[in-house]
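Coming up is one lone chain in structure tokens, specifically the form predicted alone.
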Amino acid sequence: MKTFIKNIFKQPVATTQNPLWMVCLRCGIALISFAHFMALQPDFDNIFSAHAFVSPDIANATRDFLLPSIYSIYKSIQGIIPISYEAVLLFFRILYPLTLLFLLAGLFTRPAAILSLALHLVITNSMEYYSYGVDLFTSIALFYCCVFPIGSLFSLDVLWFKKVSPSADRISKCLKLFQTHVCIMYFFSGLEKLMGYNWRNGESIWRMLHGYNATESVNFDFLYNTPIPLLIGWATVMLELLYPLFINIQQTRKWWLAGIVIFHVSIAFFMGLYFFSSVMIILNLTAYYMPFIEENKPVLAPKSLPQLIEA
């Protein structure tokens, strides 16, 4: 594995790589984390306030003990610093967003998403009951925004601080190393459906056509007793566990990436789970069809007119 690992990182840089994939994350994750939060406003109270149908100081002792929460924090600095609970409420209302837009327009890039990471952090460490996998995912993004040079490239950064872009084999590392974590993500995601039932059986796909208001509209009992489920649960499956093989051939990739992408969408619609679908599609966009852009095609230069010959 050690060897496999190192084997990747010394390939060559690839002449086909845009470096747009940066861009891609830097402007993608933000925008999307951005409106998760937005989203969440008009909950906010009812999620972190003193008031909120779990009591901070409740949902406080369910929290993830390694990192912090709003009320602990509180907690913390209440003897220093005679402040509210509110007013620290407040704090993290107003500087997430804040840091998020500057993560979007590249405005001290790298500080902006440590900065992002940690608040984002803390924030959810705060909302253990309504937590789910969009938070994990916006986690991985934010941390790959923190070490990869993303302010590199369409920024403020550049435009005011003049910043110095990267090498080339930089580049071709971080994206090498982001591909390879997402690959690893879908495979053993693949691997975790076969070792269930649920998805071998179809009944995930039942769950989740009948499962949802979106698809009140339209009746899905006609499906029943028909294999059309059991053959959608094991082309999820396969879809996810041979991602790793099938996404870094040039020929199949982008099938493989239009499948995850249709998926995605699926799972937003049917399932309403609309910010997880979009992180997880910005991830499969960064990785494997930004790259893979052709750039700026050189423009023939026109053919050489024949010389006259003096006589």
The other form holds:
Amino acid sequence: MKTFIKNIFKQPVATTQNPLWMVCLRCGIALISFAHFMALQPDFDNIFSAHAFVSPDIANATRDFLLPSIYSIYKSIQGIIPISYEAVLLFFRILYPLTLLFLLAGLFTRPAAILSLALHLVITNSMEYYSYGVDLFTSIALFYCCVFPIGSLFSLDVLWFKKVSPSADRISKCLKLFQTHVCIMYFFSGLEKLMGYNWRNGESIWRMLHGYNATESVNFDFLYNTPIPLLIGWATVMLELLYPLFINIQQTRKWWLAGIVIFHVSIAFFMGLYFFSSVMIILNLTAYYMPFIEENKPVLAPKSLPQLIEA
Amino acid sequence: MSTGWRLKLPAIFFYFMKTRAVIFSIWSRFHIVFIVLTSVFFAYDKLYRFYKVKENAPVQYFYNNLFFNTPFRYYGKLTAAGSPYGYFAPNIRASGLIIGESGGKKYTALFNGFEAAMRFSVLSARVTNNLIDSRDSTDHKLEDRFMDLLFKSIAVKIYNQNKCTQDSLFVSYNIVGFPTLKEYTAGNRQPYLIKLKEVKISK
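Let's see the other form, the form predicted together with the partner chain, since the form predicted alone is already up.
Below: every chain and molecule of the assembly, starting with the one above.
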């Protein structure tokens, strides 16, 4: 029985896990965060400047006081050097995408990851009223970029500074931690949905398709006398709740992964949460797709002349 | 470099690597326990709020006095491990809408990009949710005054953005609702708008 269960949850041994998942995490999250920040640029002043919808001093009053905000940093340094709020804002506006580009290229990877996370946390804390799921999951991904040896593969650090690759065992431990976190996230997300009756009777899907419908041209009214909202509601709950189980079973992994990717693509399409969905898909591919890609069989090294003579 | 040191350096290196591996192992276990405990708390908290169940005193004591202490809260914030994951759970609330009105014309917040518009809808939902939640309580004078300030800040921006020519603008905070499946089946098919609050700003 024990062997049977072990076989079901069989993971490839550390040496055969494809370390490309670290590249996927680093490049994926750096690229999406960069695109996300750029998407905000046309309206940057409407959200952060002194003439924003929620002016910075008001937003600062409700920020999480464990971390600074752009406004609180401005207030702190204003006492030391005369500087305008716009100048501090510009500093963040330039530095954050720059650190993300460094992270993407794998140049000074760890300092770039630490700086990206710090700046991301400060920026998110400065717009507490505007922040949603994508900000949290970006923080999680950036945090793991700080901890894991993500700069040891396909990076400028390797190319220019000859960064040594970590052991397969260490990479495997990092992956296990990351996978566990992703599993916990989905399990609790499913559990919290299951607790409310609206997900069990299809009401949440109905409300989502009408209240949060990003595809205004599509009318979903016809669904009221079909069991579709009910089925999608239950499918969502089950997909998330049973994620830790079925994603770790070798035989069901690709199906569950496909299901969760379709789920996030649907969120992007129907709710317009493009960046949130992209981040979630990257997290999933990093945890359960990239490590299981079989690498090309190694090309045998040509034998040296003495070996050939000996042969 | 002396021969002694040449021999010692690899040993120190391997000792450091081993220690690092042990530290990583211990920390990763702690990190997972931390995430699980945080998630359990948020799930419990949502359940309690949604069904208005009486709080369990020992659970509350554990979380408020022992778990959510300052170092742990810092840890949770910096590692992003101290946040809930159950978005749109246990239910999906009605979305909020902020509308300006002046001289018979309607005004809304203007954006150049989709992402900022999305974030503004998050702001609208937060503000309107706050209005619904605070109806249950009576003693929130400071918070109410702060919210008034927030409403006025948004109203002024909408006024300036739309280059209103009138002397005053009314900005209302509304809930956009859609009939439930049951109501829709029964024939009630019209979406509705419930005005929660209105703010007037004048030149």
